[in-house]
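Only one chain is shown below, in structure tokens, and it's the form predicted on its own.
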Amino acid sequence: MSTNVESQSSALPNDEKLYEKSKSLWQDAFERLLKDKMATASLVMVVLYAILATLSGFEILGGDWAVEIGGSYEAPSFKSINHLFGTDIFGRSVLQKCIHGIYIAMTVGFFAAMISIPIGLTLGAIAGYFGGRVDEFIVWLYTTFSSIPWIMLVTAIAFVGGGGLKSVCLSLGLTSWVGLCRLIRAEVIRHKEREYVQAANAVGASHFRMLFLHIIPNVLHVVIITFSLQFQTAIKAEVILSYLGLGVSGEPSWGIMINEAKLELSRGVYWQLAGATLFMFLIVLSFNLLGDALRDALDPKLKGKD
């Protein structure tokens, strides 16, 4: 009985080599990151942006985009830095208005994910460890919420949630949780049946145990993967959202100032479309050229193709 015990819990992977093994891993996945110019450009990017969001945050910067420095539809010129990409309407710099719409952007990206992340984590995890009718009552929740077209039950909640950030921010977060609820549940799937799992099994590790800490752990990848996609997600959407007026309202938004710069076209006036477009493709794709990165650089399948 004893050295059936033995040769049980030594059958188990100690928990030190595991963590050694597993920072091993991240570590590496780090130095592949690096390596990739493209992806360090954008990195850079994405941690400027952060930057630029919490000083207008704290209104260091970009909290003077009420201020009038000019007159109505003045073009861009180096006259000052505020009138870099013009004035609006009512004389107010673009430039101002562009920077804090970073605060609202990054603000929305990063709740939004954080809400809707831990919401797919959770239930995939759950629904693939225990299967059966837990399984099936998951499938079931994801599987009717896929089936409402996205932008309409965005719509609905920020619609009845009355508009403004923090409505922005739970709607897009309690609709963005079904692709990573998916991934998840098929990775945990795969990974229950492995030796290490079973091995946890046999010395009589508790479902907490087996499911937080030895296959979570191993599908981390794809929720850092998820983040990056669903944060640049969650940015294009509330552009969307502000434009049609269920967005932001009483501070800059780019989907405002791009909604604003329609009427503006006819009148030659284009450096408020321009400065808001060029501040979201800049984000946009810094997030998606990382997103690609990072899923070469942590996908377990690509690491014997360097």
Second form
Amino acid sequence: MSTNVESQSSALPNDEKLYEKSKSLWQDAFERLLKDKMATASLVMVVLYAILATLSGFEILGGDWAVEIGGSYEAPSFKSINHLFGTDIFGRSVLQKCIHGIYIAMTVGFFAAMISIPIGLTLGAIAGYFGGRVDEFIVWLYTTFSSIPWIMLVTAIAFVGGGGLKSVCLSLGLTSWVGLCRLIRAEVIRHKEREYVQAANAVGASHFRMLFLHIIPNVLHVVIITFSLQFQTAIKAEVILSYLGLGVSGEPSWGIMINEAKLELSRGVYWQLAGATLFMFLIVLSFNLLGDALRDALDPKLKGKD
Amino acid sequence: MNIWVYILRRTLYVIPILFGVTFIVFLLFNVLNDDPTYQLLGKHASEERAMELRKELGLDKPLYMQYLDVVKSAVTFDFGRSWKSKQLITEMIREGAPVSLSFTLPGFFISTVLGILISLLVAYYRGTYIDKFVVFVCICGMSISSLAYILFCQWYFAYELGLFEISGYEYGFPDFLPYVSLPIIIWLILSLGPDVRFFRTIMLDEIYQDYVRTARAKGLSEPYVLLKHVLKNALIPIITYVVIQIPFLLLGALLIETFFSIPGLGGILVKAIYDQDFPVVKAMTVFISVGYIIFNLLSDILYTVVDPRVRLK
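Target state, the form predicted together with the partner chain; input state, the form predicted on its own:
Expanding to the full complex; the earlier chain stays at the top.
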């Protein structure tokens, strides 16, 4: 979000700077990212959530969500850590449920991105590099995909998958590659005429080598930015799918908790909604801010183009 | 390229896209999904009854015929009947769409105008704390689940404070207003964040162009430059962004409609998803996709008419 004035001034010729060892792109970007306090905080938050999700996945944390710790709908109190967010209808700790929700959300975000990114990257790179008929076909493919309302595509795939965590990851992964594919295609088209690619061609590099060893490393920043933004989209989508009855079942997720809150609010039970919303807000905000900061640090051209 | 040639070519491109969309819908609903007959009749239905139903649903035909049925429905908008209510789906769409539009259209209009005004203001104060603050608020707003907004607003403003109707709908012009006012407000909250952020990016893209510098060099005041020059040029991408959203207004807002029991298309769709009413879900998918294709075409044509530079590519 914020532009770095310091990094611009460092481009000026300066005696001391001249003798400094030059930094790699990634090192430079990482340092620029750390200068942005908001981005650093977001990065810390993402790492924290990743750790919590891993611990929850091995049931070291949040594994006790099914245990009754008190009466039905106890208001939040400082009795114990588990009472911080109160209890639900069965007297289970809302905090424990929220922590288990981290595991679900991070799993969905990670695997959805892990499915969509290879598809988008490969198709976009092939389309941009080879052009012609191949390009026309891939452009047709993603135009077709983007013509179908996203929510319906996801719903239909989740139907086929029969619900559950795997089907949510799959449906979100298979439907969110279009944006990346478009960006990568445009970047590869720009890069393939550059001198370094012509040089690789001149020394007899194969298409495979030129595309995967020379061009793709140069457009990889687009992937990283997209990863960060797709992660949060998937988390938000999981909540909506859970609400529609197509998400996980039998274990707590933020979507299920928010859905349960529908019946609780009129009784003044707000803590399940507040807990799930807060946990979700922090991670989605962090990914949003991190995505923006990455964009500023790695590729100012892409600013604001989602 | 001549503009008419471009428009003709762009229009013909609709055909392969239409085939692609119908093929995906066919693949998802007719090929990959299990035979729904026993789901509808119960596990112990007789073989004859199952055959009969399959015939009724057109599932006994060979696959290529089933595919042609999907294509036909995309062109004629004749989608057959709902499994659940046995109503004609075309009829359901005709009844539901105006209901959805009764709150999405005002919400959409206000949000777009307000979004443009705010982004102009932000562009005026670019780089200052006001700009940073607005962007931060937008991102925060976008990070909260839409479900949480709906639940909270419905509970607090309608239930606790009693300012609005909690749910329901009444047909006819002034009668529906009390039922749609809170949904409109929620729609505004949900769409202002992304709108302002997007419009701001467009405004800032324009602000650093040479013609803006020329305008300033002539001695024009900053507000005049923004309103007269920047806004005019920024409107081109904004209009295309706006036009593409129109088909989704027909669909309404799935979640808002279910929470407020508004009998629009979104509410019908969510109900169909719950009931696993495949023909309705399939019909809505085809209907909205065709709408999207048409409006995408319109927006592309509009773009070239307004901005002749695009055609040179």
